[in-house]
Every structure is written in C-alpha cells, then in structure tokens.
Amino acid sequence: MEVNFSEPRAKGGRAPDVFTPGGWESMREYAQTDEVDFLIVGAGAGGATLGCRLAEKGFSIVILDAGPFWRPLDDFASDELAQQILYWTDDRIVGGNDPISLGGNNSGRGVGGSTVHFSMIALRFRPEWFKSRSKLDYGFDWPISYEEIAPYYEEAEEALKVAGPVNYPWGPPRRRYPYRPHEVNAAGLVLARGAEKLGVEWAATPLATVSAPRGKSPPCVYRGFCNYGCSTNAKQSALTVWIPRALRAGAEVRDLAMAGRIEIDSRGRVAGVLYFREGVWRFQRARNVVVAGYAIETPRLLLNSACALFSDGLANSSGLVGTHLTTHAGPGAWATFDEEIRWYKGPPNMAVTEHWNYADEGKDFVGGYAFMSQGPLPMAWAQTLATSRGLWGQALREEMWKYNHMAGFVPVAETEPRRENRVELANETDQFGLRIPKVLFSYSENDKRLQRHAVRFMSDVLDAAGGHDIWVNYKDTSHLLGTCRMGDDPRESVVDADGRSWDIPNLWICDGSLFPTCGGVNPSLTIQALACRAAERISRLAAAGEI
C-alpha cells in the first residue's frame, strides 16, 4: 500500500466519502483571511466530536490534522506491518526511569486519530474517580462531577452504537446500550470461565463497532484488524462517525497541515494558527482556536506558541502545561491452554472484568485497574515474545507454535498524576523546524504496588480458567492522559471545567491532556464525552456573550 503523503485529499470544495471507496462529499471552504469562530487543532476523539457539534449548533467550524484524510475501503490493509502507517511515528525523546514506548499503543496521525486503530473498548469512568480526591484520597478532583457528565457519556455511546450488555455490572444504573453485545470468542470465555471460578463478575466488553448494520456500517465480521484500522468500516471511529457529521454540517476539514504555531495578538488574544501544508506556512484567522492534538501535541504546541506575552509558552502561567503525564500501565499474563483458543478472532479485547475499579478492599494500592481478555496478531505476539521474554531465532519458532492454544490478559491500569512526569520540549527539531518533545515518565511505588497486584489476579485467573506454563510481562503501556489538566483553581490547573484556558480566554483544550486523572479504564469515551459536554457549554456562553 502506498499513501502519498504529500497531497492533502480534502480540497477543492469535497472531502472523502469514508463509505464509498474512490468517493467524495462536498466539503464547504473558508479563506484564511476569514475569521472562523473555532479552529481546531486535531481530528481525533476530542476535535472531530466537538467540531461536529459545534458546527451542528452553527458556529463556523475548520479542523486541522496532521496525517491523511483516510479512506479505510481504500487505504486499509490486512497488514500489521503496512498499517504502521496509522501512528505517530515522528521523532521524539523519552526518558525517565521508565520510558514510555511511542507509537501504536498511544497515538494516531490522520483524520480520525488514534480512534482509526483503538480496540473499541468503551467504558464509563468510576462515579467517585472525577472526586478522587475528596471520595477516595488521591489523586486530585476532576471540577466536574460524573452527574454533569453523564449525559454526554450517554450522547456519546449512541453515536457511537456502542454494542454491549443489557446489564452491565458495574457502575450507577444507566439506559441499556444501543446495540446488542458481540458474541464473545474463546479467548473471552477464558476470562469468564476464570472469573466465575474465584467468584468475580465478568462482561462481553461495552465496544463501539456495530453488532448489526448501521447505515453504510456493516456489522462487524470479526477479522481481528481492529488495531490496525477497520477496513469495513464496521468500527464506529471518529473518521467514520463524527467527521462526516462535521462535513455535512458546514465543517471544513485540512488533512496534512501541521499546526506550528498559535499566534497571539496586541491585546493577548488568539488570533489564529500558523500551519504547513502543500509545502509552504500558511495562517488562518480565527476568534477562537481550540487544542486537540492530545497528551503530548497538545502541550508541544502551547509550548512552541511561546511569545514576548507568554514567554513560559500559551496557557501557562501555573507552569503546569505538559506536567502530570499519566499512562495506563500494561503489565500482561499469559498461558498455554490444551484446546484451541484461536485468540485472533474477533475484536481483541472481547471480555472485561473491572472488579478491582470497584472494589476497594484488598488492594495494597491506591487507583484502579480493569482488565480484558486479549487477541494479539502473529506479528504484535512474536514481538511480545521477543521483547519481553528474549526470544529468538528457532526458540521464538517454537513459541509461536503454540499461538493458537494461548490466552491472556492485560489491565488498563491506573498511574499516579505526578509533576515530575512530563512533556517538555527537546532542543532538536523535526522536519518542520519545529522543537520535538521529550517525555518524561516514572512509575511511583504505588503504581508498581498497583501492577503487582494485577499481574497476580491475572495469573490465578488464568490458572482458575485451566491454563499452565503462565508468565507474565512489564513493559507495556496504554493512552497518554493528563499533561494540560482541568480544575477549578488557575494556579492548580491549565484550563477550566470547560477546557478554557484562565489566562487566554479564546484558547480551549478538548482531548485526554485535560484529565486531572486518568482512571482505569480506555479514555476515548470519556474524551467524547468531554467534548460533547463542551459543545453544549460553548454555545451557552456564546448565547449569553461570555465568548
């Protein structure tokens, strides 16, 4: 396969049909010297939601992205190596005691974000975890409450069709999901057979890809490429969901435009977005720009933005732009079963159990963690085995004879938010002239108390379910989260309840850097869900001339 990616496909008044292959859609267009009311800056979970729905209340809406406009009946391959394609993969530092592995597992570049290859898995956060603080004492407090935000969870799940169980066993009571659950594969009924047997709840995991034929969506036909982008289009991803909403609503979408810089004008305001596309720096004027490039673009663009105004970079007069980085941790355990699994079937996390989110005793740790059963493709398993057990050469051989009889699971597993865990930025520069950021990260002890805890109730889950030779691994991580955090204090936190900076009052952040916490559970949900509860408070502001 072969994307060119020197060549923007939305122009010219149309944009991709993501349904049709080789198909168009009319796309409206705005000049750069037209002030739009927002920019934003990313096409992902959190900027593809909120300007579809601020386009659909009115507002004059462009949408910048730094990758491609895919066409997934086009572009998409069976391919594990091929599809690499889909994440950032520009350069960047890492460091700290334990680095975080860039890529696949924590980033996307294109229309649609990581959402083009996330594993579906939608879940709610805990109630108490938006006031971990004040109910569960760490942490610090989300300045909204799971009362404010369940509406938008809820507006979220059925744009998405999220497919799962009529009752779902953990958290408050809620509507049924708008789709039915997917048939659970073998390696889901390991961990329910497991689960069952040391007396834990289990469920067919809540997932955003259709159980049944949704407009132009086919119901999921469970090839397993779920991480490597849906080729179907089965799965409900923001290319594929909200983008054409955005589309048809007036949105304009900008593919391959790398946002460089945010420029501010006399009066300290945003004035709009220095970007590059088709070879040359271009700017668009705009009342309001809006940040949406998640955990690590997002304060690299704040920072890069600095100025004689703000010389500590945008948003930053608390010195809190791109501190508290946290991860989902992803330790895993693994066993060899006497039947046939055949664990590549179907989406790779089919069964969730989020016991130990819920239950707060027993635990030598703080925070939570949940865990699915897993479906890793030859490829991403031969590399587990290589990496995390030093296989090789005709010792992996045999190992991997043995993929069609394994079964395992790996937690999203909560990580403490913590100052000196951060995006800063390096002195290199990438191929735009643009300083490339470094990340910084260390486990607490708690977080290590946390991954020890996991990896042992993996394990008797696996033995309880009938497996043997068990191992487990370390290395893996999940979703960056934090970094620009929310709060209801300008000098404990970057922006407000509503993602609005305190020190810019045109600028917005929506995606995961605003999580003060980053719970344990898949965070695209509730990103949607910020984002479709920022829609509603930007147009109320705006309707009382607050913006």
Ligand SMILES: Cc1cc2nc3c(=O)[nH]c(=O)nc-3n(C[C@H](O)[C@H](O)[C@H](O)COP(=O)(O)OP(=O)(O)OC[C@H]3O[C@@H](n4cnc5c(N)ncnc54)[C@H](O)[C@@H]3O)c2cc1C
Contents of the next structure:
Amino acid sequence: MEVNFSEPRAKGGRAPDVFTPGGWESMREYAQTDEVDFLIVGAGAGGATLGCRLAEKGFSIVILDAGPFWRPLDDFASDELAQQILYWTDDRIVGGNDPISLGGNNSGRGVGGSTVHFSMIALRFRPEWFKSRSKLDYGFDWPISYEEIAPYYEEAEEALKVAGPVNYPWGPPRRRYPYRPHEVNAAGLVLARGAEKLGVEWAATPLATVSAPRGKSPPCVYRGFCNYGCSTNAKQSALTVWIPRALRAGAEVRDLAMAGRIEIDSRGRVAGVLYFREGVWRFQRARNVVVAGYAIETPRLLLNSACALFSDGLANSSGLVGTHLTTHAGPGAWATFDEEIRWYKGPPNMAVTEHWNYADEGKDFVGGYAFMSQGPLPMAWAQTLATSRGLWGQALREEMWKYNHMAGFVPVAETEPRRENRVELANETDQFGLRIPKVLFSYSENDKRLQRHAVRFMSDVLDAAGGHDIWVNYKDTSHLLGTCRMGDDPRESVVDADGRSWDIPNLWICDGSLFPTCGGVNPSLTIQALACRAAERISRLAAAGEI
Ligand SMILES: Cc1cc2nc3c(=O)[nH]c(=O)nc-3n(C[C@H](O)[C@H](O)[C@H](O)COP(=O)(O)OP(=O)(O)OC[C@H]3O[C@@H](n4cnc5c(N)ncnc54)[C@H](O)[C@@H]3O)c2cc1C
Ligand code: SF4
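Having seen the form predicted alone, please provide the structure of the form predicted together with this ligand.
Every component of the complex follows; first up is the chain already shown.
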C-alpha cells in the first residue's frame, strides 16, 4: 500500500493507535485561540515524555512535530533503504575541522523523534558526571546532582520496561531492571570473551525493548531492524510508550506541523508558536512554550525567533544559545573471525563495557567512554567499508563475503563542551523560508587522545577474543547534545535546572540540548529522566503560583 506521508493523521478528534493496524484512538483537540497551558515543539524523547507527564498532571497540552505520526505495524518495512524516511535529512551546512555528518546518523523526524530509530540502549550517567568540573576537573557542573535525578531514572526505566541484568556492574546500587536481560548474541559474546581475557567487566546491555510480553508489545524477535523502525512494537520508543499515555491523558498531538517562530508579546513573554501545517502558517496561543526539537533544531528555532525585544534570539542574553555542542565520537574497531557470528541477529548492541567510564587511573585523557558490540545491517556495513576503506566494485564484494564472520565495537566517546563547537544560522533558507542551521565542530586534543585510547583498547579486546585482520576507522559520531545548557548562573547558562529560560519565564527547553556535558553513555534515558523531573517541578511551581 502506498502511504501518503504528507497528510497529517492526527486530526478530526482522532490519532493513530500505534498498536492496531489502521486503528485509531480518540484525541482531544484545542482551538488555535485556546491558550493552552503548554505548547511543546517536538514529540521525541524530551517532548513526548514531558507532554505525557504534564497531561497526566492535568495541564492542557498540545505537542507539535514536524514529521509524520508513524504507524509502526503498517509503515515500517524491513528495508534499510525505504526506512531512510525516518531521518531528518533537510539541508544543513556543516563545518569546522571535523564536520559532523548529519542525516540518518543523528536525528529523527516524526512523532517519537529519534527514539523511533534508536538502538534502545538505556544507561544512566555516572554520578560524578553531574559535577564533572568539581569532581573530575573538566567540562561544567550540572545544576542537579545524581541523587536528584535518580528517582526519575527509575521512573523512566519502569515506563520503558528496560530489560537489563540483575546486577549491573557499574554505578551506585539500584533496583533491578523491570525486565530480565536479553540473551546476548554471538557478536556480544565476542566482547564478553575478549573483556574477560583482559580482566575487564562486561554486561548484557540494558535495552528498551521488551524481553517478555508487555501489554500489546510482543517480546523482541531479534531481527535487528531497530535502527530502521521496529515493525513489531517490541521497541519501547517515545511513540509507543509516552505518546499513547499522553493521548489518553488528554494531550493533542499535531503531526506534520513545523514550528517556524515563537512569538513574543509586548511584555517580553511568549504568546504562542507560528507553525506550518497543511499548506498554511497557523498560530497556536499558549501560556508556556517548551522547545524539544533536539540539539540542532532547538537552538535554530530560538535563533530564528529573534525579534525587536530579543534581537540575538530568544533565551540568549548569555550568548550561549547554540554553543558548546557536543557529540559522541564513534571510531570503530573491526575483526574477522573464523567462526560464523551473524552479527545482524538481534538488537545491534547487546553487550557493553563501561570500564573506561568508571576507571580514572591509567588514562591519558579526561572524560569517559562505554563501548558496545555492533550489528550493522548489510547496506550500512557496505557503506562503512566504502567510506572508511575506499572499497568499491569487486573489492567491496569480496569484503562483504566476510559479513557473517565479522564482529566489532564502537564507543560512545565523550567530547569536551567547547564554545567554538556550535549551531548558528546560515543565510540559506529551507522550504519553509526558515534559515537553515550551520553546524561547526572540531575535536579537542583531549577528544582525540580519548578516541585513540578507545580504538587501542577495543582492538586489544578483539585480539583477545580471537579476531584477526583487525582494522579501525575514525570518522563516525552519534548523538548531538549541549547547545542550550542548563545551569545555576544566568550568565553561564541558557536555562535553569528545570529547563526554564532565565530571560523569558514562560519559555522552557526539554531535550538533549540541555546537557552541560555529554558523558560516555547514550543520552535518551537521561533526557527522559530530566523530562519526568521537569514535569514534577513544573507542577510544584504551578501549585505555588510561580508559573
Ligand atoms: C541511529 C541512532 C541510534 C541511537 N541509539 C540510541 C540508543 O541506543 N540509546 C540512546 O539513549 N540514544 C540513542 N540515540 C539518540 C537518541 O535517540 C536521541 O539522543 C534522543 O532521541 C534525543 O531526544 P530529543 O528529545 O533531544 O530529540 P528527538 O528525540 O530527536 O526529538 C526531536 C523531535 O522534534 C521534532 N522537531 C524538531 N524541530 C521541530 C520544529 N521546528 N517543529 C516541529 N517539530 C520539530 C523532530 O521532528 C523530532 O521528532 C540514537 C540516535 C540515532 C540517530
Ligand atoms: S530486534 Fe527487536 S527491537 Fe529490534 S526491530 Fe526487531 S523486534 Fe524490534
């Protein structure tokens, strides 16, 4: 069936029921003239979670997303090429000494955001990272501590029914994961074998895909299409977890609704958002606006909303909007094995070691990295071979014959937050007439040392596991963070610990752009925990008459 992804699905008092092919559930609708309590831009990890929790607390909520309202059971094909539709692939300009390649590797577009195609790794930050300047002598301190966020980590893990080991080896004591761990695949056992030979701990990766039935989600069937949209709904994405709850609690979701500008009234407060849907620009009034568009689109919208009162963009009196962009560097180490591995079976990252996140001795760098076993599907693997080793034609075919015997690791390697790494506006405009983002990034010397360390260590683990013909590649990255960091000081941060703008009290941010430092683990669990915390704080502030 040909699907038209340019027609909104969430309208007329109903939205797709993601658990029933072609099904619908009822959805409350607000008029543009209704001044809703919170208008949220972006239905991803941050926006969907916050929208759900605020709706459940009784606030009136509208969530806009630029992309479609996916129906996983109908829309998602087991086809690497067809599923490129999940990615935000609009033009962006990249620069710096180490330009970040954008598109599929970095952000999603559609209800559920990037969690629709994420790898489901659900890890907590190391406690010290919340105070990395004071305790580890790099980066910036967060305005909250691990102890403050810990209950919300637990709330997010419970909501996602994270499947993880009974005793996760790293971090403070914690409750058991809600679901038992997934059985580790052969690619993960390579990591396990090598790590054990080197005396380093490893674990089954805690994953947000269910290992046993959960409501209408069947257990994971280990087909490995997770980065292309899970067509069974085993994956616990924002689309399948927070959005259905948000709808039931009375939130309205508007898909294919691109926010172009946040409007400010004469008192310097946010009045609502101008957005493009069904061929026309519309305006939704709101008492509060939350920007949750990911670390590029969030600063872009704030900068594109510059006006007479805020000529440098909104929430930008510190001049920090767009700055201190961080990413996770992802150099790879790869090896061939005599035995068959078939690394495509199962979620892509089934075993992990966080050894170098928690060890402080023996490092020639600050910061940390976790690394995981990998399971690229054939097209993605061919692309890695072509781009990193220049293989093409017959040489590429010959290398691809080894596909079922390959294994390898990629780290989630911390980079330092530095002012010169940033998102700014280019002069070029997109199809909506909005200035497109320009993303500048260069690694620091520390970032490079950290990556060299990771590549050496991962190669040693592959060698210890019996791999041969080991080779490495350096160019990849994942996850974009920072750009609107939270803090205690209005001169040194964009928002406070609740995500509230220092400059405009009814403007909030709730996504990965809040991170002052990016740590050495995947960020979505922390984003969702921050959103759960923000919902709690907002309802307390509202009860105290402070909103
Ligand atoms: C291939 C891949 C694998 C990943 N695997 C993992 C993993 O295993 N574990 C993990 O923790 N993280 C993973 N991530 C990262 C994780 O998915 C993101 O960090 C996280 O989803 C970011 O949350 P967010 O709320 O900041 O933005 P997103 O979840 O990306 O949501 C932003 C939403 O805002 C919408 N939007 C943006 N601008 C506008 C606008 N102007 N108007 C309307 N809507 C707008 C977008 O359409 C999008 O839906 C992965 C990412 C990728 C690309
Ligand atoms: S491996 Fe599991 S989570 Fe991934 S796409 Fe298949 S069923 Fe979904």
